[in-house]
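This document opens with one chain alone, in structure tokens, the form predicted alone.
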Amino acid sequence: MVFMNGIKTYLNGSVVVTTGDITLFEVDAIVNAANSSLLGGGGVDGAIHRAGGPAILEECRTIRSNQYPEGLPTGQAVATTGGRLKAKHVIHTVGPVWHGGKQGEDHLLQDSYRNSLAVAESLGVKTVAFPAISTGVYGFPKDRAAKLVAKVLKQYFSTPRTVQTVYLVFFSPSDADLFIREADPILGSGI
């Protein structure tokens, strides 16, 4: 397994923070820090549609036929199939794009990581991986990120859960280090 030796851990396990190529995680899900139109793009998008071949795009033009036409809301997650990937499922959810803090970005960057676990719940997932949504091209300050996102998972797990782990797979580890610099008031120092 491409993620056993973390970085750090919180909530006696539950949450994992590691460096990596969320493409190459062993989970049942991962989720994609996706655009609105869910027909790939950049960054991590990118990287997991290529990694995971045509069959991610055509459920995705579907979704976008059948449930969303026009795009896929911020906040609001699917699934697809992982195709080619390790990972079954792929979670879709799109982020806000930072304003400066005053066009509810906080609650809609909370929404993205709430409704992703709450699709990996109806998968009936044990395992998910997460990168960093919204910090990339989205210009969503980290340090503010890392405080909600640890906000969002002391919460899910403060009662029994279908999903057991949830990694955060950051892409270098000064990103990791600011995310635990950040989280551990919250989630406690961790192990």
Ligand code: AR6
Given for the second form:
Amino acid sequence: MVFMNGIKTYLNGSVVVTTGDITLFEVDAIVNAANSSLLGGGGVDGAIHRAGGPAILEECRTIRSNQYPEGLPTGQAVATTGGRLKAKHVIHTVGPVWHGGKQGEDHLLQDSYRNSLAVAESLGVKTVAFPAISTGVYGFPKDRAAKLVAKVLKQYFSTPRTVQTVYLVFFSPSDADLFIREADPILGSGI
Ligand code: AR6
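Now show the form predicted together with the named molecule, given that the preceding structure was the form predicted alone.
Everything in the complex follows now, all chains and molecules, and the chain you saw is the first one.
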């Protein structure tokens, strides 16, 4: 059983901050921090493909040849099956590589979250789990990402949504603590 109660919730329980391995989450959809090739990689991407099995890669290849022959642009999102995962869907998004902050990284990171949520809505899912997109190999500063993500979620849940709960899944407790520190002033102190 996966611990999904979270260590902190915001916006009346719509946002749950938690820690763990996202591939184990029992949610309707999990988001993958992919790269534009959609053909897999390391980090959370590698973990999702390993846990979900070859059906995910197969669908990614089809999406590449039918919709995105040049690769999925940064900030965009597409959905595939969850394969063998508990989650029925994987929503693949490409976060920005950090280049110092003057190449539109902030907006692109927010696009990744917004577009992933839009895909989740279009699938009619109620629960969706996000990893900390771009904050691993892609080098986006974690504190800066936290503020940007908190703002997207505050705005997103200001109107009624099909998505009821967004889980923000951090691999390490210290990353979750850092998120909470940055998000509290934006999302309210929460519970
Ligand atoms: N569950 C939850 N979070 C995880 C897991 C997991 N199983 N594994 C890693 N993380 P990264 P990026 C955290 O590097 O920065 C890939 O090669 C990790 O601690 O996975 O967007 C892709 O193919 C970090 O906080 O994604 C791309 O080429 C966060 O997930 C590139 O990396 C994101 O780290 C994308 O880089």
